[in-house]
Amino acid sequence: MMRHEVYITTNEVKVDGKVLSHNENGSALLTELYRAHVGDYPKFFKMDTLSKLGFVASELLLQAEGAPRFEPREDRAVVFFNRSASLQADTAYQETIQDPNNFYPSPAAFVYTLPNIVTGEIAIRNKYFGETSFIVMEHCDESIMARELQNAFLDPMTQSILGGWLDCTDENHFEANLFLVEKSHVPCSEVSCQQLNESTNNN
C-alpha cells in the first residue's frame, strides 16, 4: 500500500497532506527547503532544478517514513515520470554551444542533460541497487504509471517502490508527486494526474 507521499510545486510544499510551511517559491524553495530539511549534501548546489526537486522531495518523502537511513537494500526501486525530461539542463547546455563566436560547452551543464540522473542521486545518496528509471510521456497518464510501477513490481527483489512524477520545464516551473509504495499495491498517486497537467498546462 502507499505509506508516504509527498507534493511540491513552485509555492506549495505537502509532506502526507500537510501543509508545509515556506517563506520561498520557484527554485529558491528547493533551497529553503534544502536548508531546512536536509543540509547534508554540498552537491545539491550543483545540481540542474531537476535533480534538486527530486532530491528535496525525496529527502521529505524518506524522512516522513522513518526508516533507517543509508543502509545498502535491494528491495527498493526509484521509478519517476515526466513528460519535459531534461529540458531545463538541455536548454541551459544549448545556450553555451549556441553562438559560433562563443562556443564553450559547459560539462557542469552537460551532465544533467539525462532525466535519469536524478533517480541515479537519490540511489546513491540512498545505497539503492534495485531498479532505477525515468520514463518520459507526452502527459501524465495514470494507467501507463500504475503499469510501469507494477512491471517494477516484477523483479522478485523489488518490495517497495519510490516513485512518481516529477517534472521541470524551468527554475519557476516545476512540481513533484512523489510517494512510497509497496508491491502489495500500485496506484499512480492520490494527487491526480488531472490536477498535474492542468498544473502544468498553466505554467
Given for the second form:
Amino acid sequence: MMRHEVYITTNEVKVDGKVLSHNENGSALLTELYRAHVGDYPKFFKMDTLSKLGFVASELLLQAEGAPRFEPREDRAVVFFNRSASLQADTAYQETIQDPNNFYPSPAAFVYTLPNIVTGEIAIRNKYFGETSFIVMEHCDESIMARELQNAFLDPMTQSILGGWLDCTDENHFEANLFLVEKSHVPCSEVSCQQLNESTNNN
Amino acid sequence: MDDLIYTLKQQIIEALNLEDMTPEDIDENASLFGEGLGLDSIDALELIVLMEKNYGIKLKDPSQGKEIFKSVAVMADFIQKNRTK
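Structure of the form predicted in complex with its partner chain, given the form predicted on its own:
Expanding to the full complex; the earlier chain stays at the top.
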C-alpha cells in the first residue's frame, strides 16, 4: 500500500504532499472541502469543529487511497492524538449553561464533549469495526505516538490504521496530519512532530 | 399561525444546523423524523430545548415529543396552545 497522508491547517491543505487549492480559511475551509470533495453526508453540519476536521481529512485520505469504501471491515483501526482534547466543543457546551438565567444545556453540543467522538464518526461513516482510540498528550510526542500505533497492531485483527494528529482549539485554530499505515510497516516515523509543534507555536 | 410556522422553521434550521436548508424547503406537513427531515434522537432533545427556551414550554413527559414533533404544523399548533412566552 502506498503511503498516503493528509495535512490540513486553518489555511493550508495538502494531500500526499500536493497543495489542494481553496478559497476559505478557518472552519469555512472545512465546509468548503466538504462541499467540494464529499457532499453526501449532511450530518457533517452538525459536528463540532474537531469532528469536521477529522471527517474531512479522513475523506481526503481515503479518496487518495482509492480502495473500495463503505464495506464492513474489522481490520482497520482508527487511532488519533492531540493536545486539546475536545476543548472547542467543551467551550461551546459551557456557553449554553454559563448563565443561570439562560440555562438551556444543548444536547447537540454535549454529544461532542469527548475527543473520541470523531473516531466514532469516521468508523460509522466507513463501517470500520476495528479498534478506535484517541490519546491526549501534553504535546506532540513521536515516541508515544509510535508506541500507541504499535500497540494497536497487537490486536491480530488490525492490519491497517487510519491515524495521526488531530487538534482543534477553536474554529480558527486547528491542525490535522492523518495517514494510513499498514501492519507490515513499523509505524515509528509516520508523524513528524517538528512540523506540528512549529505550527502550534505559531498559532 | 403562518408567522409562527415560518419563525419555527427558522429556529429549527438554526438549532439543528440544517445548513443547506431554508424555511421554504421545509414542508410544514412533512414528517420531521424518518423520511421527512431525517432528524435523529439528539435533534429531538434539541427541539425540546428549543420549545422551552423560546416559548416557555417544558415537556413533563419527553414521550409527548413523539406526537408533538410529527411535523412543523403540529408543533406550531402545540406551541400556540401552550406557550408562556
